[in-house]
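Take a look at this one chain, the form predicted on its own, written out in structure tokens.
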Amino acid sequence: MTEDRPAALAVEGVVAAVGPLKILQDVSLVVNAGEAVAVLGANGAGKTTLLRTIAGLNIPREGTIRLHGEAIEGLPAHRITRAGIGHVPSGRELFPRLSVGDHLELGGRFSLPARRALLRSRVLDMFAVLRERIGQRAGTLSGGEQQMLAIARALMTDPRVLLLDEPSMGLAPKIVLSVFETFPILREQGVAILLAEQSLSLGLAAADRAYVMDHGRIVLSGTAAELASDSRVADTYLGR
């Protein structure tokens, strides 16, 4: 981030709760355009709440969230999506009876026809198996194919920042690798990636920088290489 070029995403002092339970406590982080940043932490650390709060599915009690310098905290989720935040939830949240093509149409519904066609071509080139499954119902896809479809649907919203919540969960290593191999392509297109991961090795392998969360707070941050060699990450905060 520079003085004349704000970060793609800047979270500053965010406090958020789920019901009466305060989950996020003074969380701050930055993701620059074309950068991949991981948020690491054990189950229950607050990673999902953080991504849901950025995406507008949870309203912060305090703090600011800026997308390329523009405040978005408190906006409805659909407006945050249209502003340029794509969100891939941990549960994928697909519609089992709708086809692959239907999901892509849903994701691209706010784009002009020419742009929608370009986005569709890009995601089908990125996930070639989805082109073969274009008329197939999402509920009949394999777990890996469903994860690809969830990412493809988010990319159809034409995001400037892509939020990925535990994309490796429940997938075979070969499928995880095929999903993560799309990150350099997205970054070349200028998309910023914020990845929430419980897996230390996967998160650090995919990211330039990382933040470690523990009980709703950012407790460590640094480059992927720095955190990979910091025993506090594995021993204390991830319990490994």
Contents of the next structure:
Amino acid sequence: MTEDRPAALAVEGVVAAVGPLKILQDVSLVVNAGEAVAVLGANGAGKTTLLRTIAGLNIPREGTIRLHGEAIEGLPAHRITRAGIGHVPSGRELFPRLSVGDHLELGGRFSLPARRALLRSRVLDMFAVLRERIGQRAGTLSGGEQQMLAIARALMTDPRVLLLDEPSMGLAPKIVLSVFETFPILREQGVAILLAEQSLSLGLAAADRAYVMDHGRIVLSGTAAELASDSRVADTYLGR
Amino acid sequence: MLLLQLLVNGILLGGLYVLIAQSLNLIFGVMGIVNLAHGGFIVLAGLFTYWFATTSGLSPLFVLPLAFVAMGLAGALIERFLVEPLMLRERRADLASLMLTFGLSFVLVQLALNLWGSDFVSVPYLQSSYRFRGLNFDAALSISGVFAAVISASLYVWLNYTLSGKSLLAASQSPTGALSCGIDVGRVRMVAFGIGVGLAAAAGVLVIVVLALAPQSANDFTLLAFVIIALGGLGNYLGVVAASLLLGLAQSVAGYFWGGNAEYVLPYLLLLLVMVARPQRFRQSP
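Okay, that was the form predicted on its own. Show me the form predicted together with the partner chain next.
Expanding to the full complex; the earlier chain stays at the top.
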């Protein structure tokens, strides 16, 4: 990271709660432009809450969240989306009775027409199967197609940072790989990726760097290669 | 020929029912709350129309756009300042919203009672009928049914074929997904509530042209609308059209053969049947 250009996404000292429960305690992380970073952790470590907090679906009690240097914490979620944070939420959150085409249209709602057309042809090139299903309702798609549509919808918002919440959930390994294969294309386009992933091997394979979360804190961080050979990572997962 | 006549009357009545039910359905679909003040809005607009038509001597249809806009704005304000704060604060938001709209219904009915008294009134408008190929078309019922059907159809087209309409459907099917598209879900909810209340008001204008109304009729209309959306499927727009026509036809036939009481009790009998035979109907379709 060069000093004159701020990180794509900088989370600093974020404390967040869901209801009365404190889920995130003093979480800090950085994602640079064009970088893919994974947040790893067991179920319940706070990964989803972290992503939801960045996306504005949960308001942090303390701390700052900056998108290319601009503070976005506390903004309403739809404003954060328009500011350039794409969120592929856990459970995909598609509109089951709307068509694939409608999803792309809604995702691109706030882009200029020319830009929208470019984004649309890009995502349809990336996920060719969606082009065949363009008039089909999202509820009738297979799990893999639904995941691709959720990513495509988020990409239609023209994000500078893409948050992906366990895109591997419920998918066959082969399909997961085809989803992860799109990352290099996105990064070439300057999109920074923050991936929450429960599977250690998948997360480390897809990312340059990773943070390991446990009980709402970041306990380890490093490059994917460093963490892959660090025995403490597995210990965190096993609760030792 | 008699059956054909009953069919015509039933379909016209059904057209009016579509509007009565669809406005409730819209609010339910987007917000997940049943607006128990629904009939209150219908009655208030209907009685206002009566007052307007009898004092000005103008056609009650002039009130239609006015009632839609004025009550729609009132609905939007109610959503922003009463419903929304409650939904954000309460844990059992569904129960709290029922109590809120239940209370609101009393306010509306009392307001109507204070303004216009408790008498049943109807607007003496278009008391003629037209004959076409041996069938009688009651002028008031025809105009009312057709207007209501056209308004409902416009709502359907807006929802399914425009970007703003689709945004509303999106927000109702997944608020989180809609937010991740940059859609201001809070504003969508306000608009949906406003349009729902505005359409209820429009329905009220069209109802008083056909039926006699009093403030205390409010709950009948809330229940009628609820029966229809329960029959047609909560949040299911085409199902509600089918249920409205079915109910209109059934009432038209029952009213002719067994009289007004049969007509009145029919919706509740149907509701009971559906509750016993198809209880899964009461869950919102995905």
